[in-house]
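Take a look at this single chain in structure tokens; it is the form predicted alone.
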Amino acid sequence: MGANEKVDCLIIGSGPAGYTAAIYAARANLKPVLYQGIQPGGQLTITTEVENYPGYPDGVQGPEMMEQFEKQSRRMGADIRYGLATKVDFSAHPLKVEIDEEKWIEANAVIICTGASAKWLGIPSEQKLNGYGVSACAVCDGFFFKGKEVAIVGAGDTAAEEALYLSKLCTKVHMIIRRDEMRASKIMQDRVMNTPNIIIYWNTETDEILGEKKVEGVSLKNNITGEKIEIPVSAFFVAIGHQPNSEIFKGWLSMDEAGYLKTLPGTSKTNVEGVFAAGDVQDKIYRQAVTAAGSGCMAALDAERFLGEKGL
């Protein structure tokens, strides 16, 4: 298996982590090559308004912000390309990465910024109204529904945390739980139960999200009785978890049981020398644009140091 190309620093993925890594790596003269992956710009391209990223006092559209990140990394000299990493071979140096199942690239350092994807319920109305009241991030979008009634689906710590966050902004939070119990930790469950404006629907599934142009309500079905009800809400938040995009690294890199890449605390280093990870693919706790960008910076600095020490 011969490589078609050799590069010093290869970056996989193009969200805030990937582009920030590219900006730093380019300025350090590492001549980074970045492959944008299946969703150029990452999760922010399916978010509309971003109001919590510092430096944008009036807020910014997610896709526009990612365009600006991309422009900046290109201006610094990063080589930005379309393409998807489809396989890796980290058995020896240089490291090898396959692009689009056709060409192999050899790299002295690899920075993985492949992100995570929100899990969805899989009902048609969910995708139709995505960005029009349907969201997978209450912390990002809850603010736009201040003083309104909203629904949230999920039963884990994230769902509980987001329900509590929404309860401070919204008049009522309708929490939809599939079983007769929550997976969240005891302390989070207690907080949710003790919040008067969170109404819990046990043994309940979402039948349909209602509304033509924007979310206007939700139709719920009780799993046990089969009874259906409709509640008027202005937003529908899906908090059933995220899936890190780490499939191709299985067997090469250490990951936790959910598939998040493990990095040495305080660094972006993985268990393979010369391979670094940044952004949501290795962060299931914060998952914000600003934290992803910060970890992208760390990865580029770690890669620069590694290449310097190895004399590459």
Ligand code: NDP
The other form holds:
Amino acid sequence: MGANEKVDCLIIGSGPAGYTAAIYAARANLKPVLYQGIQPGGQLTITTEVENYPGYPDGVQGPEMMEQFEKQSRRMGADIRYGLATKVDFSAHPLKVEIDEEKWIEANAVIICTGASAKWLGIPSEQKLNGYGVSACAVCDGFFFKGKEVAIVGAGDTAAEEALYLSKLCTKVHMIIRRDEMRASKIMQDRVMNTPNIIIYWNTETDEILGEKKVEGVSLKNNITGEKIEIPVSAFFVAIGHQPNSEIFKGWLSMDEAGYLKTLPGTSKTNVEGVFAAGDVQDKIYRQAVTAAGSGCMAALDAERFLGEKGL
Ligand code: NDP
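Show the other one: the form predicted in complex with this ligand, since we just had the form predicted alone.
Starting with the chain above, the whole complex follows.
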């Protein structure tokens, strides 16, 4: 396969990690080319207000913040392009990445910032009310439901952590669990069970989220007895896991069973020399805009060092 273009530093993905990598790489004169992927700006473009990113004392809308990230990386000289990485070939140097199933780019260093996508239940009301009380991020949106009753679905560590977070803000947290046990670690389970305003519904599935313009309640079904109940809530949080966007790297890069890319601890280095990973595609624990941005910075610095050492 012939390459159509050769670049020093190729960045895949346009969330906080990708743009921060682009800012640092451009300032280090690596002439980065960044492909934005299917959702330019990433997960933050589907949130509303961001109040926990330092430097914005009055908060900022997620989409606006990502426009500013993009603007800043363009101003530093990064070449930002619309396009999706569809395949890679990391068998030799230079590294090769296919864009939009049509052209191949050769790169001396590749920084992967493809992020993760929240999993959803897949029911119609969830889609209809997304952003109107339905959210996949309690830390982002919980605050807007201070003093209200909310529901959360899921039973892993994320759901447990988010339920505890919500319990400090909301009057009641209705936690919907599909089996008769939780997947979360024992300590998190204990904390959830010992929090008086978290009410657990075992063996329960979400039938529908109720409300026309905003979330007003949820209809639940006990999957053993078939009994249905409705509870009034102002928000519905989905915490059933994330899917890292790492499909195209299978077979090339080390990843865990869930598909999160593995990096050498304390660095952004993957198992392939010259390939670095930052942001949610390699982080299943913190998953914050600010931690993603920090790891994007690390990746650009690691790439700069790598290119310098190789004399590229
Ligand atoms: P998990 O995959 O661990 O848990 C997902 C949960 O969602 C499970 O309880 C699962 O139920 C439930 N679920 C999945 N699909 C549905 C569905 N369609 N309807 C209802 N429930 C559903 O994801 P997490 O995001 O919680 O955690 C991911 C990883 O990150 C884990 O390894 C976790 O330990 C780690 N983590 C660690 C943290 C920490 O250490 N502080 C914090 C957050 C995450 P079921 O059990 O029935 O399959």
